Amino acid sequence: MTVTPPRPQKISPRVTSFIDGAPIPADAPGHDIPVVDPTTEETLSQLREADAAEVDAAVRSARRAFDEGPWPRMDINARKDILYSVRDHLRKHAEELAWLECKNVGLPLSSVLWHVQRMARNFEFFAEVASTAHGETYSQTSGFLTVVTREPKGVAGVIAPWNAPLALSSMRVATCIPFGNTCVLKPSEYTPLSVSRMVEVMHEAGLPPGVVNLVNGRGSVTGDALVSHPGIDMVGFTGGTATGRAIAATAGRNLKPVALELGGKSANIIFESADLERALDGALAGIYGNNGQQCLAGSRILVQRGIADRFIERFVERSRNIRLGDPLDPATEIGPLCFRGHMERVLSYADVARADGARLLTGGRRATEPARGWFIEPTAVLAPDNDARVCREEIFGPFATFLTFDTLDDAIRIANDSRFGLVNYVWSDDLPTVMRCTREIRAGTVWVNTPLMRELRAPFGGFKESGIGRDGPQTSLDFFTELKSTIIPIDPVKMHRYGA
């Protein structure tokens, strides 16, 4: 895909809920929310907030599909032929979701040009993940044999968020109906514009009606309509901790599994031993990138003190010379933050980190260029240790906190120091130092020299409150799949003839 901006698209001035293969009409009454472009602070449209009878009608249709629908009892190649064609369809759109999720979202062209091709690759890829799975057989008991088969889990409600929509929707879904499942997808209230578009762009692929439905509103409204729903058999969820910890609870009183990708404050460490300039272009991407909202930002930047003054003065020139403009420009460097709210929350962090001790290098408030839009300037702040709010807390945005330390052993102490564990960052060219960290670091990823390098091949998620389970390959066939075993004599089994 090229960086030249993609044309305007036309935008519906009502979104609603898309159900069975439909949507909802756009007259319906309901409940409306403002839909704003970030950047201009301008209304795009109305979202229609679909309630707990909507959402009832949602569920009554994954489930008929499941229950009664072609789709868990499709040849796998048919099946593997429409996620196929799902891919082929959003990949022929790509130019269309890419302005909406520009438009609605904030996020720069760069960013969101990895995220169409992202959520593209994701059908291809776990459709042939569907494709290849498979069961066992055991015949080590004499007489018996005993398969082991896999089968669909049910009907399952996937909730996603607003910091990267098409990518991590896209996740979630694909990750749960090439086994044969249902869903029903619940996008972010302040971000529905390009997921809305993908559902729709999934049926014109062949996507038959049911397997993948719509539901449109905020977490209190809808979304606990989704999670609480006797119909649903396991939740998917990315989001912040705080709410994924309310959805495991309400998951939990009914037995229901969750998958839940959460927070993170993750460590990013620079060693003396570390390539330094190669160190400053991850440092800035890893808490920069995608406007500071995403839960694997390196926020926490660790600098070996030797080369802290020159490392952390660097960060800061560069910090300073970062291009504010529109998502769709394709020199932007960082866009607005998504939602007047969240920035307002950024913001109140320089006042925090300055109640705790922490100085303020660059940053801290609202940006003056562009006039209007919710942008803020690149921020970061050096703390005094580990324990200040801006060190224990996830801002989400392009805040970064600076720490020092001494030693291997502190660097990785202060890393642990956290109650989150979704990835950590190490830079270092020495490999004593580098397999200590790997080793040592609770984390569920830990990149290398690198920042942000997904590889869907391996499983993804968090140790502590960063999250529940894994997407991936194996992880994600365990989750959405149920196991059976049926035993078959292969000779006549003598039974007792009770009564005879």
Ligand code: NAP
Contents of the next structure:
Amino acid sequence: MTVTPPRPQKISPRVTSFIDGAPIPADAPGHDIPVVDPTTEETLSQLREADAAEVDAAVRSARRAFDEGPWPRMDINARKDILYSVRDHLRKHAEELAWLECKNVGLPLSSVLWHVQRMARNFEFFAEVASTAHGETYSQTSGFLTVVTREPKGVAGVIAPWNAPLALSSMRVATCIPFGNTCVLKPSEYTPLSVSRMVEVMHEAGLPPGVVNLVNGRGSVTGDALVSHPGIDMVGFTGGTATGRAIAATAGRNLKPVALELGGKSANIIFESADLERALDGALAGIYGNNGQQCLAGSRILVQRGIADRFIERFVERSRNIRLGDPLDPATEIGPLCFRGHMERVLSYADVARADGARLLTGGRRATEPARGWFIEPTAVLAPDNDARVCREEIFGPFATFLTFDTLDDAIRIANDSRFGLVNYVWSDDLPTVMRCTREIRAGTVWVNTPLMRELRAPFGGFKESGIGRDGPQTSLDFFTELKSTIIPIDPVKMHRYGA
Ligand code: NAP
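To test you: the structure above is the form predicted on its own. What is the structure of the form predicted together with the ligand?
Following is the full complex, with the preceding chain placed first.
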């Protein structure tokens, strides 16, 4: 398929918050943080950080829009029309948004084009979910009719990470507002450009003021002010497990419910009974897709001993041929890592691996070509056992860790020996092997003989420290709505007349 690269777009020189339907003026005083292009290391823009007072203004706007505004009270068809208009406007701006995402995040165009489509689809899908949501009635108790209705829950604080800003921010917002809620969104300080534009486009599409407010800034400042604000009713968070733990603790102190989509260290299990060509393609895609910066990376590759040497050798050969380069070049397979500190952290795991007795098979260094940008060589190590830190910690880059195993029991035991439980991949053409894995693996998703395929209709989320809750039609409806039981007598109720 021929892909036309997006044309260069305008970048706002200073990215501010967007509150109550309007941006904070670009010349407003405040603390600036450079927004840097990971490919060229040049500054693209400045992010003006929202402090606690500005977060308060954003929450108040969302609160007003919820308590007094049209959005929660709107006929569902009118709300759905606006969300479909949001979808259409986002599609019209696909080229602009894709360009901003490639520039700011460094993700290859092939990933970004998919994310942009998913962003638009998220709004359409959850608009449909909201429009078909329904209550219950109970008439079994004679003389009474009980009606159970669903109501929007209120104002959400929603927080998204930098690794796929458009796909993940849109998911956080799209699971929330179609049910009549309003929100304040905080993207990552590293990647504000595409998401800020996404929020503007949503308003150009007719979203009423205050339904989606955007605050930009660091997690420790802007994010913390949002999560600890008493005016929010719930928190939707996608990000790392350590941050998720801190956010859940803060929200818990205020008795606010949280939905958490967190990290992973997923096993990608290759059995001797697999179609090995397909398994090899799948293993490479599982760890190198999205620059390796994906929660659902198949980062622990478990290979059955009889095929391990040849499989690993071929994986390494292919890793060395991967095309690093400008994310906007359609031929690029891996772009730069998102920011310098992250590149340094990923590279530090080459030493961590060696210290634990793992063998470096390829990579482990900053790339020399391209000469600029935060590129690292695609990396693979062979770990001595599953206790090595490279098997236990999420590295979140193009860094594969191999382990070998002997039996099906071993594979399942190693796969489950992790504090995470987000996803797992299984490659085998033997049905009993596949069925045992799907039954016994402790993870929210098991992909069989395929790299990631995200089915919006199915719940997505993690077991164990990979999260609390699920994104999905029923699960998001449950999280973002309140249930109310109204009990009505059919005939006048006979009552004891106290004191009569
Ligand atoms: P992160 O460091 O946890 O940050 C996520 C978001 O939380 C960012 O917007 C961050 O802001 C903000 N934040 C940080 N500290 C905060 C605090 N104390 N209070 C409120 N907000 C705070 O994660 P990341 O490095 O951006 O993303 C990578 C992680 O996300 C990985 O672990 C990955 O597995 C996980 N992830 C999970 C899923 C899933 O669906 N399960 C999907 C994608 C990614 P700043 O960046 O501005 O500090």
